[in-house]
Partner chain sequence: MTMKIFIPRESTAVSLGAHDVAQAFTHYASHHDIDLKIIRNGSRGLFWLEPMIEIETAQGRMAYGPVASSDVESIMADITDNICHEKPPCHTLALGLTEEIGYLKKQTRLTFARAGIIDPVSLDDYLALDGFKGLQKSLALSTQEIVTAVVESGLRGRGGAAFPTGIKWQTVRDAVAEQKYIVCNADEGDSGTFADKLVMECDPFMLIEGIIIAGLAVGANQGYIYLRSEYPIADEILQQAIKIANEAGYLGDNICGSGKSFNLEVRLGAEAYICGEETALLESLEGKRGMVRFKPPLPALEGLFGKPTIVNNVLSLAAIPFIMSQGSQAYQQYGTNRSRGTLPFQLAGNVKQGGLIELPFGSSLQDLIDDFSGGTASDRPIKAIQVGGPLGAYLPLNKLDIPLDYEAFSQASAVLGHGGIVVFDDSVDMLEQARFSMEFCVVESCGKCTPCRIGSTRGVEVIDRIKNNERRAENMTLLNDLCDTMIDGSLCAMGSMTPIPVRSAYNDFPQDFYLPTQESNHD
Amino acid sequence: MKIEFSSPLSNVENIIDSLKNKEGSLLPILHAIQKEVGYIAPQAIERIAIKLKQTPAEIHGVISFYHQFRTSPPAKYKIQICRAEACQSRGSRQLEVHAKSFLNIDYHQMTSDKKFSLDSVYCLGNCATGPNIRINDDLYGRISNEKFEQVLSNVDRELK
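May I see the structure of the chain on its own, in the form predicted in complex with its partner chain?
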């Protein structure tokens, strides 16, 4: 088993050691690992379980409860489209359709080059200037179909 991406397993050990004495430390640990590695690999789950004196099943139960945590490598850019009511009232249902056909993927999938993944999200708190999308941690407002393509091509350019 290997944790690829950017860091060796020792970083995961360090993260767990630095956070495990906090009250209710599991979510901070999961966030820190996912931020560092991109996902929480089965081996990381085992290490967390040992160090927190819990079982891997318990850790898995927590990971699987939250939409944000993942156990496999993510796409380089995670696109989330807000499909909550305020964005719907400003055209997000049409944007969803366009985004899926533009990227040629459905929700919860990633493009074959692993550049983009597409997910839904229920409210990004930008409800007066929707439709909204988020790419990794960056929020974009007033997203028309054209602007969606433009934002993606800007991001894509940065990638190259």
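Positions refer to the first chain, counted from 1. All of these numbers come straight from a predicted model, not from anything done at the bench. What changes on going to the form predicted alone:
Splitting the chain into two rigid parts between the two forms separates Ile79 from Lys51. Think of the chain as two rigid blocks: between the two forms, the small block swings through 22° with respect to the big one.
One more: the block was the form predicted in complex with its partner chain; return the form predicted alone.
Just the single chain follows, nothing else.
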């Protein structure tokens, strides 16, 4: 399959070619493609398989083993809730329940409007201000259920 130069996958060939000869190249290739494109498209899986002389099923097996790899475009806002001990002791479990109910999704899912996805993370390195969440690259602390809703409303308004 040919990848169009102007498509988001146009740099996939370059990424694969630049890393394919390194020992254990599959994970670095997958990370680089996801960083560049935001996800690993089926066309990219096919190209990786051909260039690494593996089957698409083998590549997909690695992708599905690591939950941080995506095979579809990401949500506009990626929400991560910290599940480390310090955040749990400060209410992150209750926040998880509220977030899932408020967004009407479970972990590793995306809202129907593709605006929010929800994932767990084990320690955001901000234990003194738990429970913590991260939305894309921004960290928020002392998140109550009410503050969660407020933060989501504000980030969506700010980035429009």
